[in-house]
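The data below hold one chain only, encoded as structure tokens and taken in the form predicted on its own.
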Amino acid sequence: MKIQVSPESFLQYQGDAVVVGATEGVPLAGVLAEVDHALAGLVGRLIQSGEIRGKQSEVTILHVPGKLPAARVAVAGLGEAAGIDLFRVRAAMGVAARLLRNRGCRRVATTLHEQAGEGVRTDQAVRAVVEGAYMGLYPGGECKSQKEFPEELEELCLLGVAEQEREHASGAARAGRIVGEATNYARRLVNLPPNEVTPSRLAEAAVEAGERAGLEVEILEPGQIEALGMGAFVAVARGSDEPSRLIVLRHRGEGDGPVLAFVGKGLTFDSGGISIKPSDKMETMKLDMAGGAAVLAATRAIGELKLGVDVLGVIPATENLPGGRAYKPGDVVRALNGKTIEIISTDAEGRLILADALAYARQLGATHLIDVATLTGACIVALGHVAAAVMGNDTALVEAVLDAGESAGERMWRLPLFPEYRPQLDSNIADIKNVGGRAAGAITGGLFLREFVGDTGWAHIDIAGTAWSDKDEPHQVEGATGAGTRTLIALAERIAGGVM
């Protein structure tokens, strides 16, 4: 998709519909007057009628042939106008983007970054204008034999961007293409089956990407994982015919900066292993590899910004099944750390992964540690499936964690890791367990990896309730939703800047 500022108005652009922003119980304003003005006062009359309401996710498609350059106006609802900020410009773009896209228009402009509420730039706004128009043309449907939509519109042109303006919002739009694609490409990555979409597949999946970024690539086999010393890896991994892996990339950037390390669950099935799950619902244990997929696809696009921070990607790549070498509730088994770790649950494999990938990211110079998993059923619990939960034992990481999320357009909530829920991990023949019970089982999850990161700053983002959607939502189709990806390169950012 070809993206383009301009200075142009409505008035002028000549394609197939232009979206305009309209906000709930509010009187015509602004661009939304002045479209009412050349359309000798229509959008007024429906919105008296009620047609139109500016209800967030309710778009209007007005013909309008004759009347402007363009042949449509999309009038997409943007909220109670107190409430404008770029989460909803964000959504309101994407359903804008689909809707159109699906009544056969290639060639869009929009002027909802005009829109975004106070105190929000252009380029910020522009940014996440061109992210919810990729997000929103996401067509799922992956193994179709015939696809009922291009993933694209051919032109995406953000009106009225003032000459003084245009380079700023320029790189803005470039950014938020970066960033839709990665997005898009963390939710392939997740939707695909889990046949197609195995460790090994991963891997190379990763060399792919590291060619397209400029990023250096390792892939780590069974046997250097295991003389590693990567006991808690190894033992998840054995249940599996398929081989597991461990992916690390590198993206250089100034060289004598802090290295901020991503380490993502890559558990590209999870059958729960000896602790089996239920059968319902198994065949979406694929997106137990959500997190990886996060690390995957925003240290892509680090290496396509270019961004001047060094950035270590980490992803242990396995499956987790209950075959006859399989690991088993009662094992112990020694981490890359050395602790050891009695096995209470085999369906708790997503934070022996972690431990090892999360050891090993400090023995390869991190100095700054964030880790993305689907970890526990219990965050869903607390948080539902709006937030993502955060954890982490550096106050100043987790709070960064927390604004990139926010201006990522990613919500996430902060869950204490408090002393008094450790000894829930107590083991009497181990250093650890690696469950704690129901009781606050997010945060024991969380504490469980605390163990296996030492002295150095760490954050925990437990996406299991947003990684995925049960269903199809006017803004994005069901599935994967790419959660974490843009947090992780909204925090690259703002190191690469000197904001912590």
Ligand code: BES
The other form holds:
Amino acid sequence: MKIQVSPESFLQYQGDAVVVGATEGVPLAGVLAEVDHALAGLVGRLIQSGEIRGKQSEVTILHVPGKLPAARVAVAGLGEAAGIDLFRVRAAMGVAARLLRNRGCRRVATTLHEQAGEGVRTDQAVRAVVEGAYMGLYPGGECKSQKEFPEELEELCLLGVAEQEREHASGAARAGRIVGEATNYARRLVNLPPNEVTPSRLAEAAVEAGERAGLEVEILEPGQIEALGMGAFVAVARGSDEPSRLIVLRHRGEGDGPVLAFVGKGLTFDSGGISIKPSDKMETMKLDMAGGAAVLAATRAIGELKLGVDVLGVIPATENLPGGRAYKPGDVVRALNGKTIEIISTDAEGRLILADALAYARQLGATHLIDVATLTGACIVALGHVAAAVMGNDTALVEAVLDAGESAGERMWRLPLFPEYRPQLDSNIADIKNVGGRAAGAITGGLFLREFVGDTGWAHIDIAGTAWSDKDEPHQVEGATGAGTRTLIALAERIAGGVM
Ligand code: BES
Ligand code: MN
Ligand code: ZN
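Condition change, the form predicted on its own to the form predicted in complex with the ligand:
Complete assembly follows, chain above in first position.
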């Protein structure tokens, strides 16, 4: 898809469609009023009759032969005028792009970036529009033999960009493309079936991504993982015949500033192991590498964006299966940092592989640790499928993550790591146990991880509820969402820009 910025207005654009935003309440304002004028009052009449309401993600396609050089105008709802923000602009562009693509349009322009609300910078709005288009166009159906629609449009043109804004807006559009493609890359990795995305195949994908984005990539095999002393990771991997991998990506920014380490849970399939899960919906447990996919996709994007910050991506990748040599409840394992862990449930495996990966990222010189994981069902109980949970030992870093999430259009909410929760993880036989009971399950997951980060600043993002969407939504198809990807990129941008 060619992303263009153009000084043209909708009066000049010669393509298949122009997407224009409409707000609820007073729909006929701004650009839409100009469109109405050009269409001799058609938009006003449709508002009168209730066909155009401006509701978020409602799109009305008008065929306008002879009235405008473009064949169609798509009026995309942005909701109440007072509350317009980048979330809504992304979603509106996503719905419109998808609908127009499915109706055979190939060349589409938009004014949505001019309608992103007061106080929104043009570059942010441009980027959100482009990101929204990519996310909306993601087709799903990864393994279907026949594709119903082309994946992309030929062209997306952002209208009304004045000459003096051109360079800035083009840069933002390019960033939007890189970030949108990264999000979809993460989605594809998660959606692909677990017999295709095995740990070794995920490692191959990382090597390819590294070549594309100029990253250094190192892949550690089971012997090396064991030799390093990663007893917790090794234990989880024992139940599967698929060999595990530890994927390490490196992006070198300039200078010797902070080293931001992203650690992503890479369970390519989580059956629960000996503490086996119920079979109903077990197929969705291919999503358990969504944190790893976010880390891989974000690090790829950071390389492509050439951000001036050092980034490490660490992805422990394995299956969790109940094979004959599988680890068992009652086992005690020793993690890389020397701590002993009593296994209560083999289904609390994510925290085990992350424990070793976090400790390893510190050995590699991380100054800031961020882990992303589909860690707990309890996170879904707490925040549903709307928001990810954020926890950490460093308030400034947690706040930077929340802030990054906000600008990236990903809802996140902080949970506390109060010391009163910690006794839930006390073990009689070892330093800690891997399950803290039903109460505050997302928090005890976070508290477990905290034992492995020492005094390094650390934030944990639990994306169990947000990594997967159970239903087709107007702005995105059912399946993987790419959760975490855009937040990690936005965080790296912040730190490259001197925040922290
Ligand atoms: N991968 C799951 C968490 C999960 C559940 C992610 C549903 C997405 C959707 C994780 O490995 C797990 O099984 N967690 C257990 C932990 C428990 C045994 C302490 C859980 O949440 O039940
Ligand atoms: Mn599990
Ligand atoms: Zn899991």
